[in-house]
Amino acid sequence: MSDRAFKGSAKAASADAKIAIRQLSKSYDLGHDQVKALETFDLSIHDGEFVCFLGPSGCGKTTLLRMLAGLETPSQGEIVVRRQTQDRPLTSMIFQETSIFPWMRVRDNVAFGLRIRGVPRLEQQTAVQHFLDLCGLGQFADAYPHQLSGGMKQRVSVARAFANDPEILLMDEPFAALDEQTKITLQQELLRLWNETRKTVVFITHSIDEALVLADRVIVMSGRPGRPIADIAVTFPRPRLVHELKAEPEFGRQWHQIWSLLGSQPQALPEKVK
């Protein structure tokens, strides 16, 4: 078991913390100015959750996202990250825009990782086969990606990820552009792959619904500079179907409480700074 940590030691994480986030912040310099994305964030993630960040746009969720995958540093404070093998990757990650390669067919672009990491091919068209499958993407293996529809796109970025076999999942807002009647459906088979693995998922998003029907815990963030303001443990029974879930008395009064909470958050102007 090995840690990867930015800016601190292991010592400040939890003895059964997956990923520790402490006294975390971030600035970016703007010139004539720095604003501050993140600031004195403070979290633990455990293994096998699901968890989900919801906070106003320009409040840092996409920073802590490029953190946590080792694209950014912290200005100041650590992430520790409890590595369970050097044998698969740490982390994959899922974009919000189709990051898929558009000259490679479907099965191609599944396989990407597993063929960097030099997975023997047998393994490899195995583990293809097999989320191809679970998301619903068997009669299009052969198919390139201008052939495919937004959300069959993203299917295909699903399926890389969990093919890849990565400890963690990092998934920012990936289907915010999708119609509803899509999302939903992606929403669906995500439940139903994270069932079968049990990964640990970080998950940005601005739907609440989506949210509430997802995660093992919601949080909360302040606006800019971005911190925790609430953990809200979801409590629905696993697996879940979306339409059945949405109809309980519950989610309606946790939808509330959410709303409530971002609601008094102040919106950040437009800008890179995420």
Contents of the next structure:
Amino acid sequence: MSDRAFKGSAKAASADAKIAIRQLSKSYDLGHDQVKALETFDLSIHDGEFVCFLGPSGCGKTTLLRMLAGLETPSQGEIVVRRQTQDRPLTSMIFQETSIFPWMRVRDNVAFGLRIRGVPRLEQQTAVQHFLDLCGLGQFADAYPHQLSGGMKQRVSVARAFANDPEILLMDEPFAALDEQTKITLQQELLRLWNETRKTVVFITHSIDEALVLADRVIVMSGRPGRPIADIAVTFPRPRLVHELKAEPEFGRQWHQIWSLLGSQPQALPEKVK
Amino acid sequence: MVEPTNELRILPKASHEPGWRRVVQSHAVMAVASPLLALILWEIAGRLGWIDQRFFPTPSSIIRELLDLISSGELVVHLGWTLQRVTVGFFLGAVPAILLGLVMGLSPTLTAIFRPIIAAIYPIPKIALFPLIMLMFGLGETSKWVIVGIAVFFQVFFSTLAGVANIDRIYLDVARNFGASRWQAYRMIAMPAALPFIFTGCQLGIGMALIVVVVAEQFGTKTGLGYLIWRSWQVFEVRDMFVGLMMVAILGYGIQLAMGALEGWLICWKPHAKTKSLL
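Beyond the form predicted alone, can we have the form predicted in complex with the partner chain?
Let's see the whole complex now, leading with the same chain.
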């Protein structure tokens, strides 16, 4: 295990990174006050890496993800994302709450990204069918979302993002609202899907278990204003089985290590700056 | 005889009531019976002279008049003209209202520019604009289409605006993250998401259209249910007036039913969309 404390040095953002975060910070205006969501930090994420950001609520991890998704802009600093090709979308986001469109059938929801890009219809159908089958949605292709359970809706959301074939997948606590069994099933399926595609994944979670099960690398965040306080390598061999992993002594050791790191942080309080 | 015991028995609901009683008590029967009963009372009261037949001719005489107007073909002509004016006026008002509502709903800039103007015109009773409309467009059909269109426009516009304002932000975030163009966002997100609100606006708009068309048909025309009603006032033919009123009611109700069916079909993605109805 090569755990290294995170110093936030400029070295951390190397030149060949897939995602290079440099001197990034983000504040929000709340009337007369400004609330700092993210403290200035540097970080790089490499191509094909599965990275989990782990932290207490309010630590700005969702803000970071939304900036990567192009939904928000930094207050200071920059994020440089290295594109492989112009033919594929750069990012697709899987949101925490239900974000699939209730007025589209499951099939059309999964095809959404491809339709937006004007992919030929036949190609769309092949890709959609592939990911419907992979996500266990084959039977529900013509259903409307209101006919599905919460777990099935998140599967549609996952299928929609994968079918869009982006270079980077962004996931904002996609399984947080699900019951434990469904959550573990979907984590397992995500691992399988990821094994096939080996995309760069940035995954936000507040669950230590989830981070250790999924990631190559866990970035532990401080409370607000958020900044990385530790960068932990997770080296369990792949393919991984979620239920087996939890029985490993090393899993328990790392769980405890991260818990101590989080526990050393003061609870998130809004910090006012001028 | 039932002996007192310590048992509580939960049993199927006993149905000792005779069959005829259950039929009378069913809601469907009540819904049909109550207006029929009212008509019978009206008929009796009219024949016995309890109410003034000059204002309230008996239902039987109204129905005779209705059948006369149908067989002479006059009623169909009036109905057709009114339907035509409502339909043309409706589309004239609803189409720009939906487009403008969608565009403004997603653009704070356009909202800032247009909203005060539209909000200022909105409280004016639309029919009060009719003299001005007639000055501009003459006494013919155009002025009637325009006044109906204006009445429909406001209902549909504000409903569409509310519909777009109520779109869950996350759907627009998804569209943005997936790189949807403005046009794609309108067509694939804003329009379907706001559709339930737009439908409600259209139903309110139809109601307004009927009010306005009946008044507008007072002027510069010899056709339409509104004309029928105003003429019967002038010649004191009260039975014709009741026929006209009845036809407006039937027309309005028929359009609402048709729109309800269309809504249930178009918004099948929304659970229980069909149960929503103004009546």
